[in-house]
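Shown next as structure tokens: one chain only, the form predicted on its own.
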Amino acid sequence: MQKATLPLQRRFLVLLLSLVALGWGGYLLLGQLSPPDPYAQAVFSAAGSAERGQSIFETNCGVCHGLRGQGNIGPSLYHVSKRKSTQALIQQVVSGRTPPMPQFQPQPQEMADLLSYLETL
């Protein structure tokens, strides 16, 4: 019995389509793994203090999210660091894209402190 083989042109087309699919998948994956922006890099390089973060939270976030993050006008933030990545949390805070949450961009050290506090909720 003779082994079935694809004609050369068809094998080339299959190979080309496979490479395109792999390239597109890699592009999408790398898009998800792209390096953080300079602000986020500065936040990631700072060592956060949950104690200082609590003070920042109470002053800037507590009115809407409750003084202990339990929720009020804004949603509860209990276990938020388990539901969202650090990068997503930074974007949420600084973007102001979720009304009525205002745009808020603390200094990188303050954001690192805030993130440390959010991890305790």
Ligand code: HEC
Given for the second form:
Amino acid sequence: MQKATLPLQRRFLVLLLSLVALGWGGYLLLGQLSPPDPYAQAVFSAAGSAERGQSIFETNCGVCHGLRGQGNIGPSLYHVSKRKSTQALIQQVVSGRTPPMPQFQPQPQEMADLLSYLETL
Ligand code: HEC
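Got the form predicted on its own; any chance of the form predicted in complex with ligand HEC too?
Let's see the whole complex now, leading with the same chain.
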């Protein structure tokens, strides 16, 4: 009895270990493709208001991009949300990687509001 069931248990163990390894590999791969970004996650989970976003925009971005986003020193932002992903828009605002555009540090709620406004342009 013992001799007959043991190989079966061993096969089951191998199967279980393979599944664990597969799951772990998949988890690592997914993690590489979309690294967890707590800030972006907080922005995504906030409900944005285009109205609030507009006033944030007029105060912080209007000088360069025009009060209505039509462009000035900075490029026009009309239809920018169709050209760029939400993630790219967030990066553009918080990274400071494209001077002279400064690095902004909006609260997740403010960023969500800004994104909602950018989507109306
Ligand atoms: C000091 C001027 C300045 C300010 C202030 C500024 N920007 Fe910019 N912005 C720029 C310039 C210049 C570029 C072009 C950068 C490049 O691609 O080299 C740009 C690019 C962008 C882009 C990418 C446009 C595209 O077509 O890819 C977005 C989106 C953007 N800005 C949003 C904002 C938002 C939102 C704010 C306010 C929170 C802001 N900017 C404030 C100057 C500014």
